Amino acid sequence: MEYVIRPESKITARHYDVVICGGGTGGVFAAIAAARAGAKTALIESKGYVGGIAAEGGCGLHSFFNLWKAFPGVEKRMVVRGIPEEMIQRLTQQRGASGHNDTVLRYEYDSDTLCVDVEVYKFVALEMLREAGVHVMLNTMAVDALVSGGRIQGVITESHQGCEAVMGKVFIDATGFGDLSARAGASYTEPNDYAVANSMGVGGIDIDKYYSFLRDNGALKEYARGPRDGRSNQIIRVDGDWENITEELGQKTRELGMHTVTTTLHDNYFMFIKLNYMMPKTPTDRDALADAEFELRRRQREALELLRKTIPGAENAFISRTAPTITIRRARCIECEYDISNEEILNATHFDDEIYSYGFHDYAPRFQVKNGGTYGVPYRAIQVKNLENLFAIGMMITSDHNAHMSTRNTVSCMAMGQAAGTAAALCAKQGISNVRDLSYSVLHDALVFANVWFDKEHP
């Protein structure tokens, strides 16, 4: 391989209290939260929108509550709050969300069903970003880090404007991928151990058809009723399981990678069809990635095919949005200082140190977390090993493959990311340098002052 030297240069550099790198599903709450705290909060992201997966690869937002239904006689409780469900709140006033409803079948997978519009969702997480001050840098990219003693000191950043470099107190990993922890020097592995996914929004096709098709071949194993077009009471998720209608269908849909659960809000539409696709080398391999890219669109146009002549009416479906890049599970699995085991979240383990509360596995009813009950992620689950002043939050935590099928779900990814924002606040304006010096009784009480549910405080 050929090589260059590219020569020094001087560059702008801006300075901000918090910098979190990556506007996804936790970038977005860990800047609300740390600009609200009073922190000089600066958010960068490579895409024209924030939101990341929740806007583009999940089939809902659901998971707020403990999993009630699957465990009789167990109290509904509602574990994650603040300012996810904030969000919630203001999607649903905007027709954006369908708000909470409850599961009709296969609710020991989820008790709760919630329906999202993902272009909705991107305007009200920018309206929310804005309103609280952060300085949102869209269409940049972060491509390297300036660390010096084990601190990170800023980022370089790359967009139309330039090079600049954005300096900070405090810096959150909210990539996704990685890239700002790998860059700094952190320690990581990459499993490679989950399917890449694009979803595409599909047009011209009834999710009462799709329910009454499910229904009258035997097929139909969950949906959930909420509102729909301004109607209350309609069919807004469907699954079902196609090896019941063919077994030639259910081939098909296995090659493709194809989960036949879909969402909406809107008559005559799917908000989601995910295809997702297993690459034979870690999604960081920017050629694999690139003919992932091409496979996964390749599936979407088989899919959209499929649909149109397994669905009744969908003869003139097509595909009207999909992802603008792959959505993925797990790039780098980033070493924290604790590495939380799926054993400790299906016995409701709770810890000194806890951050938020959860109870959804993604792998129910093969594992659940106990009697319907919640675990807690601990501060040190996501603090960086060996670096003093970062945080990376999502799906970079826990290297136990079926704990990481709890913790990087969306809605955890969202508390995990107002708990990240807030500790990081906390640290700039109190000048401590090392996140783990923070009192976490002072931590424990910002977080419940700004209405983080602790479930082991009220069992």
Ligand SMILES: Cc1cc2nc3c(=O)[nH]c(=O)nc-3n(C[C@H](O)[C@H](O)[C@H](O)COP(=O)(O)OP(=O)(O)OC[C@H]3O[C@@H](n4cnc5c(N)ncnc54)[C@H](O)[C@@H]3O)c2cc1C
Contents of the next structure:
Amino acid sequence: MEYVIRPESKITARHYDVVICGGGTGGVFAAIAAARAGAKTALIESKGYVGGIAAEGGCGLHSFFNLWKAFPGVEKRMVVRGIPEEMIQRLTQQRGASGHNDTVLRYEYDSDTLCVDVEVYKFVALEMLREAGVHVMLNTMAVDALVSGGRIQGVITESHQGCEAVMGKVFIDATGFGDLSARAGASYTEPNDYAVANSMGVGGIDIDKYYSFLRDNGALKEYARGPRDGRSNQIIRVDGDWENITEELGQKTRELGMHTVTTTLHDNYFMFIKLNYMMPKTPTDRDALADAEFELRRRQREALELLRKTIPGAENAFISRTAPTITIRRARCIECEYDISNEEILNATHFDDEIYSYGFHDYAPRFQVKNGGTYGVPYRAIQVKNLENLFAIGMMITSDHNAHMSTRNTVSCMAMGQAAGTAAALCAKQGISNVRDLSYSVLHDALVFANVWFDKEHP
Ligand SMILES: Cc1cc2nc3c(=O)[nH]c(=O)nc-3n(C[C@H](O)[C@H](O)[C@H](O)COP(=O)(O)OP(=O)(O)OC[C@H]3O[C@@H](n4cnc5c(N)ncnc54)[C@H](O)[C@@H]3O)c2cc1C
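Output the form predicted together with the ligand next; the form predicted alone has already been displayed.
Shown next: the complete complex, the earlier chain at its head.
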């Protein structure tokens, strides 16, 4: 490898209380919470919109509720509230979300079905950030960190207007990839334990016909009903066991890494069809990632052909949306002060310093939180080890793969974002230099004030 020395240069510096890198699923809520709590807040996002995988790859948002239907007699409880639920209400009013609907079949996986229209989501998320007074830096990449004495002083960014330093008091890494933590010297692993994906929207394809086709072939696996194009009680989520239709179809979907579940809010539109690919290397490897981008677009074309041939009336289906880049289930796993285990999740463990409650597990029904209950995520779980003023949120925490299958889900990332943004704002306001020194009761009360639900306090 040949090296060059980059000359030092003088760059513009801007100052904030709270700086969040990554305006995706978790980062949006961190920024709104920080700004609402009175912090001068910057959100740095590399793409031209916010929302991340919630607006690109997440099929249904899992989950605001406990698994009440799977455990007869258990009370139905909305266990994530606060800003995430506020956004869902706003989206639903604008026909950008289905609201909460009972899952009819396969409710032991998620008893609630919530689908979003990704384009409305991108707009509403940005609208809420602007209303909160966040300085949203779109098309801006965080490329480096200025660190001294175990504290991040600033983030170096690149945008079309050049290189800048975004200085702050408290930082939140919400990049999914863990870019800020890695640049700041945090310890991390790269397990490469998931397939990467690109999801596509498919137009010219009828979800009712797909539902009937699966049902008539004895392949219907799950479905839910809700509002669709202004009419209630319509199919909004459906999936089937394609190998039950023919062995060949089962084989083909496996080869393509095609998840056949889809959600929608519109007639004649499959909002999400996911193609998956297991990369030979970690997604932080640039060239391997470029190969994967190509491979997934190739798979999308093949999957479209398969849908056209298989589903009645879909002969003229077309790809109407793809994610602009690959979506990952994880890249770097950042070492934090506490690492929640799958046993703690399954045993519905709550903690003295918890920041939100959660009840969904993506391996359900194999793994379910005991008795349809919830567990708590402790404040320590988002404090990055050896850095005084950095939180890591979203898919980057939790090293145990099985436990990660719970904490990484969209609604968990949203709740984590609200908690981190609130804590960051409190630290900045109170002049606390090490986030570990923030009084838990002050944080707890601020979260309760902002409508965060602590499930253990509502037996
Ligand atoms: C294919 C797929 C399907 C899924 N399906 C579901 C589902 O159906 N339901 C569910 O609940 N969960 C689902 N998940 C899981 C869930 O969507 C994710 O784990 C969660 O959204 C991750 O949120 P995040 O905030 O950690 O990351 P992201 O939402 O990815 O946000 C990271 C943001 O940071 C930005 N960024 C990255 N690097 C930089 C940088 N250096 N500078 C500036 N910005 C940067 C990115 O552009 C992005 O906007 C799915 C995940 C995948 C990949």
